[in-house]
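We begin with a single chain expressed as structure tokens, specifically the form predicted on its own.
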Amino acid sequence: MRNNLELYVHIPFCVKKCGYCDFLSFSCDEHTQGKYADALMREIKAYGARMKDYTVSTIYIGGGTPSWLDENKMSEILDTVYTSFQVSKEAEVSMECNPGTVTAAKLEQYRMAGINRLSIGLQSADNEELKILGRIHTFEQFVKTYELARNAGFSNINVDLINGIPYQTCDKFLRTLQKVVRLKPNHISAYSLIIEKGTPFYERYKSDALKQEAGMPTDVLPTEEEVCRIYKMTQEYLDKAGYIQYEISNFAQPGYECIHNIGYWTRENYLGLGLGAASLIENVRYANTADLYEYMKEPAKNRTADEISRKAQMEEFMFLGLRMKEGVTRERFFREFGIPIDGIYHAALEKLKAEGMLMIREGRIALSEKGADLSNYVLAQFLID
């Protein structure tokens, strides 16, 4: 019996790095991009030869801005994946793109190469907020990109949004949601802005971020209370618009949940290809080098390995599984670990149930509405001493 495998392909190039971004991404000349793509294809071939017992169920091309790469190189990369791996005929094949980086011809080539799902990075429908974030596009350019994608035949499109932007209010984010929902994307990801160390935003807003975390009045960032209001409003508005919330930050029209991301949250095997890409194969975590020139020299060799302890596997099972609306099941926990979930987490489950943080019924354990609001507290209870 063949095992399922998800593929993540990293394209680290951007036109310009946004001030909040802590992903491994940077601007780069076309010659270096071409050399990187060639190295990536060598890595794909090497791992395809080693993983003949797996069937690829999903492919996700992320970045960076994958749509900034030459479309002929993107087609070559996907051709290499299809010839090197056994890819399911029903595979979900997603690619991230940014407004202003695609044309009708590019999108047509992507579709012909096998991409069947696009994730477009909008972040906000407010042009002033886009400037604050350092985005290279306007809302009007996003709409043009979205329409080009629909006209090219893409019937599965996600739109990425960020809330908690400096100076943002609940009403402002509602206007973004209203403008996006009018376009009827199949999926909406609405993430809260996190001020990450090492980013320009951290230097700019770290004092405000600490105040926000402590529940104190802030100067620029929305207060913790306002962030909660934005989240509640998002849930209610998207629910009325026909989107199902299937994970803390993800909403989909029925049948359009992101299969690739669900695989991450349920701890499926995934293989990361490209600069700095991470993998999880049979409970061993791998990571590629983040040094561009080391990677291009030996793309399938500079990789670290770290076996995940049984304790850490159980913690991950709970942390990731409880992010999803449907939660985790007793049956799956037993299948994964050979012990009833109560044998490990009886005290935590009883405590959280009594506090109204969990819904436990018919063998399923999920966050209640109260538990979702206090998810950091809830998940901390599943750390094993």
Given for the second form:
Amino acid sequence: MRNNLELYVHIPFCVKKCGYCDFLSFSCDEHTQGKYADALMREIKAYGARMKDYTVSTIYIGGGTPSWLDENKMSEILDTVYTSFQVSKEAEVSMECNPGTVTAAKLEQYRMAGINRLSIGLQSADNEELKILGRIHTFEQFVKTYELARNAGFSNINVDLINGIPYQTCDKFLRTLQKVVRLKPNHISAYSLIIEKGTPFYERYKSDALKQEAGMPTDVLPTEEEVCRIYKMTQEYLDKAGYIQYEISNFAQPGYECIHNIGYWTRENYLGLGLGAASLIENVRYANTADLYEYMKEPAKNRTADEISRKAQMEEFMFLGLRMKEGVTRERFFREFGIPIDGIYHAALEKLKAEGMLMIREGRIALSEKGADLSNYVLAQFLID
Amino acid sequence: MSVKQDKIRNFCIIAHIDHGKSTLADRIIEKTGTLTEREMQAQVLDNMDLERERGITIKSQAVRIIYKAKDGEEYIFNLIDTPGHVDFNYEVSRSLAACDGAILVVDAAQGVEAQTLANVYLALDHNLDVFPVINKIDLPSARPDEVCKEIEDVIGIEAMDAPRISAKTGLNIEDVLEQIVEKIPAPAGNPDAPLKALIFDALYDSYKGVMVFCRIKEGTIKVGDPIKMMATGASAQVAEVGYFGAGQFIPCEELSAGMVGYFTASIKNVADTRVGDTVTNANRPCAEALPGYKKVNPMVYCGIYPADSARYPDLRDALEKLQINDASLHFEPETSLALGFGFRCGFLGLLHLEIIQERLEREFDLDLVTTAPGVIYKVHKTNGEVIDLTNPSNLPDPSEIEYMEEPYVSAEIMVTKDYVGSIMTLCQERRGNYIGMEYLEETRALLKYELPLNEIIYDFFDALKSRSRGYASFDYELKGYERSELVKLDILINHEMMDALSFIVFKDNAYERGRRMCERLKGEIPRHLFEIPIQAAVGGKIIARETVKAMRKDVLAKCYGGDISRKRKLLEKQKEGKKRMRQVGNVEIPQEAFMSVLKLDED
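Following the display of the form predicted on its own, present the structure of the form predicted in complex with its partner chain.
Once more the chain from above appears, this time first in line as the rest of the complex follows.
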């Protein structure tokens, strides 16, 4: 039997970096973009040759803004993937794109290149909020992009949203959801804004973020209570609109769950290609260099490898698996590690169950509503001393 | 090796903190060629890491130096370094007992300060001959003539021919060396008399056992001698004798009357060696012991607990080892509901406490939780009994208390005219009683106050420095006990009393302190799954309350490109944070919280 493999392809370029973003992305000229794409293709070929025993089940092209890259280059990259790897016919092939960076022709070419799922970074339907975030587009531009995508034949579209934006209230976010749901995307992801170190937002909102974390009154960020309300409202509203919450921050129409993402939570093998990309292959975790020039010089060489200990594998099994609504099963734990889950986590499971953080039913262990609210607390309990 | 007694000079250097004592010691060592330049490192005598970092001398150190004087003779100098801070008066005192004379270093810009006076009086008490040296004459603000006059006026010792030096640049150091020969008397004592040696310090060496530092007053000590400690009664056979090279111990055949050196005798039991004790020959004992030192009593107490309770035996071991060369450190076992097994430790002052705490953490690799320091209160019970209270938790029920007393100090604060007002305000705030004020010269005044010790142990020194822009200097001595209205302030977390957080406070300050304590703790205690009330109580009555709200919602980030190492780090951080906490009931309290009472005056 051939093993499954998910591919992640990283395009680290953005027209302009947003104030909150701490992903590996930056603005750069077309020439460098071209050279990067060439290096990426060299890497794809090199790993394709090394991983003949795997069948690629999903491809995810993320960024940065992959749609900013020249569409011919994008086609070339995907062609290289198809010729270098054994890609399943039913493979889910996603690409992230930002409003205002695509045209009908570009989208048409993506379709031709095999992309069958688009993930559009909207973040908010409120133009004021978009400005605060430092986005380069308006809601109206998003609608245009969305319609172009539908017209180009994309039948699986995700919309990325961020909540917890400065000055946001539950009502404001509800209006964003209403506007988005009206367009009937197949998938919606709603993450919280995190004030990450090293971003302009950190300088701006650092103290407010600390207040938020401490549950204190805040100046511009929504308070913890408000964030909590927003989360509950999102769940209820999207549930009514026919979206199933299959993961802590992800909602999908039935049958439109992101297979690639689920792979991360179930610890499928995945190969990260491109600058700074991470991989997990047969319990070894790899990370590519984050140095652009080092990468472009020898794209398939500069990566670190960390073998994941059995202990760490169990920890990951739990703290990744529990992100999913359906959680983890005793049976699968036993299958992977050869011992009953209670042999390792009896105390943690009992404690969390008593605290009302977990639902344990018929061999299935999942976060309760309360557990989902305090997931960091719950997941940390599964780290072994 | 035979050394003529009249060629030996045993001396120390005394000074106010920062007047350049250690720098002068370095320069003396360098000038006499004891160390090659390569070996010379700034502040040779401060060999504890901590001393170098803080730029202060904590432990006394000794070094033997050979000096060829202008009269053509070779002299042996035994230089014994002494600490300058008020907390370490005791250390100064025992170093002085090993000396025959002292060099008084006075800063040419600052002049005579409170500690200058205190140290000179201490030296004179020990019958030492003192001669002054004016240091830092290279400073633009130096005023050596005025300072000489000040020394004569204020201290009353001859200063007109005092060497005017810069220890930093090495200017006129020869004058100091010559004056050591001229002005410091040679030691006396009969080398053939029965052995009589004063222990002035000791340290523990894991190979040799206890190394005893002593000054031979009478007789001679050599390898193989059976010796006896007169106070502890311990006896042993001398394995090695020697003297102090710079930064090393140099064995020699014998030490005779007038000399300073060390011996080892395979003494493994730390308690057998007591600084201040007299060593004599077991076969030929001397008639009576030396007077030793005035026993010093700790003034400040706090609880010290190992963060990891399994390391309690290590903590005890470490405290015992520190105690051999720091007799002023007291400790006895105690238990706390919140912190488990630990020790109630007594210190000379807050700096002493901090130093010990840091030494325990660095030299013994211990993680500690320290409770709020307090003084010793006298509790007069209705049944006539009087108890010394060092741990607030042991305060008897109020119904059994007739009245309480707290220790007061007589403080002398030297300050320039401009800051007299603000310093007086500070003393007033600290419940001080004004005693008087003298002008030493036109611009400087000596303020005299009586202050409760409790009010000065936390941060008085810092407050003094900040309100005088660093110009005030301060010295104090224990005056005695005075009756006072005191109450015990208890802290309840989630309705459970935290014994380790209780402290004794002046009644009128209880409300304010309690309120701030609750506020402070609210910031220290992380949120739990449930709401946690924090209350301050006096005699069962709640006087302040804060609440740590329950956790409600984590914010969740996007997990980018399968990079889960970041998520792992976040979770590990959360878990690591928990490890540094103490579980009391169902509440986890960070160790820092137990120190938070110390920070009440910071904002």
